[in-house]
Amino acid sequence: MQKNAKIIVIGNEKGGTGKTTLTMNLIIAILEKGFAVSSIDIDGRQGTLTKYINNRSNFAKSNNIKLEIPNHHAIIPTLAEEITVDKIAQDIENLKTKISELKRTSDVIIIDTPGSDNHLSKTALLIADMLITPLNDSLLDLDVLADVDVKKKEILKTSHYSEKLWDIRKERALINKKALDWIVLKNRVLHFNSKNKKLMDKLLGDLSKRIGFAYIEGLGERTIYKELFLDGLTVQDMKKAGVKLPMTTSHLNARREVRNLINNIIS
């Protein structure tokens, strides 16, 4: 019997927002809740999520310990210089087929997308139940959603990415798909109050009402997240026997961040 798998897309057409770190922490935290999780890397040529998961498998094997690992698949899209209508259609069919297969055994399917627009990203968004867009806690990164007049502290107009999502929502309505839940997640958050942080909160609040998303705080700007990549670990692994990680206040706060994040995403 096919499960009613929840499909979550992690998407942002901007690099450096901590997208893969966020994706991996979500995957492992959801696995630890007892859900069957599959993951798809459609950023196939960069493949950072795939590398992260391979690092995790190698670490578990080398240290003879059991770690939660998702049922992972990478889909490599056709190179831009080789694109044809037929190859685009085949790429899309490959993704749809893989999602259909994974729905039979998964409670949650998480799809990591590239930091650029492509046909696979659009296909994933037409199928998904939820989009999570990580955004650096910086006015410089807000332009992925909107043009901002910093002096007047107001939104001038929505961005190409926001307009694209509006078009995707309309297309979903035409094919009788339910509304796409959209979460904008402030990521790499600095741990002090500032005028910039207050202005970001105001602008995101205004923008959320205008284009329809919920926004929450994600992961902080912590060295521990970067350090764990080479071993394929997450902050959730600190409590596992055999994985020796220092339990500093920062690390404990990192675990709390992930728990709070999961509670906002998975009910």
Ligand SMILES: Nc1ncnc2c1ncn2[C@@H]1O[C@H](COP(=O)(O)OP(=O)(O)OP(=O)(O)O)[C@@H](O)[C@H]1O
The other form holds:
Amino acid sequence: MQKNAKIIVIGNEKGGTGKTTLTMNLIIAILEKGFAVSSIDIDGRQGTLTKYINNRSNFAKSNNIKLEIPNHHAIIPTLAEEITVDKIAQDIENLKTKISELKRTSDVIIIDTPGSDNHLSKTALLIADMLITPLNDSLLDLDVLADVDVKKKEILKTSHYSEKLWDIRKERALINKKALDWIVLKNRVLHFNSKNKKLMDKLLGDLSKRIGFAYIEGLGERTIYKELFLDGLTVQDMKKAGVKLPMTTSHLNARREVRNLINNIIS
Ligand SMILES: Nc1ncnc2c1ncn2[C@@H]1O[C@H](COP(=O)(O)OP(=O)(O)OP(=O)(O)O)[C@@H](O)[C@H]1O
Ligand SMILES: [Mg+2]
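Switch over from the form predicted on its own to the form predicted together with the named molecule, please.
Shown next: the complete complex, the earlier chain at its head.
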């Protein structure tokens, strides 16, 4: 039977906030639930997600084990210095064609985006059902959503990214596209209760009402999220892949936090 995939974009115009790490963990956890997952790397020039998935295929092959692999595609956008109106239109067409093809054969399509604005990210946001924005657990990273007065604990004004999303939501309403669900989560959360953590939570709570996003628990700061990249693995498949690491409380907590996340995303 023909499917009608839910489209999830992982986006934040800031670099290094954990987009690709989160994308890979979501892909594998959703595959494990038995859903047909496709993935698109529109950060195709950097290609970190594509490398992560290739590492996974190679690991499975060389260890002769079966691991879930998404139906993956990389889209390589035209270089900024070579860009023309026609090339932009062609890039956008390539992405739209790929999405509509995958939509019919997948339950979920997950799209990883670059840490900077480009024409493909906007196209993905116009089509998507959900945007997930990971933020590093630091007051410094709040600026992607708004300027804040840390001393007064107040929001001064919304950011360029929040304004851009507002415009995208208006554009979607004009073409009768259903509202975009926006989830913001903290990444690399430190496991102690600092004054900054409380302030960050307060400001994110205020911002969620003002800008219109749901704010949920994200991933903790854990070495395990970094060290599985070369083998293309995630915390969900450590047992199956026979990873020779002692299963610590941190590993168990990592698996739990990814599963909690999935429950908030896939109903
Ligand atoms: N929860 C985490 N705990 C520990 N390290 C993490 C965590 N999340 C991400 N990292 C590490 O932070 C770095 C940046 O992560 P990642 O590549 O996922 O970010 P990104 O937003 O995709 O970056 P870019 O904008 O360049 O695409 C990587 O070295 C990754 O291993
Ligand atoms: Mg990335």
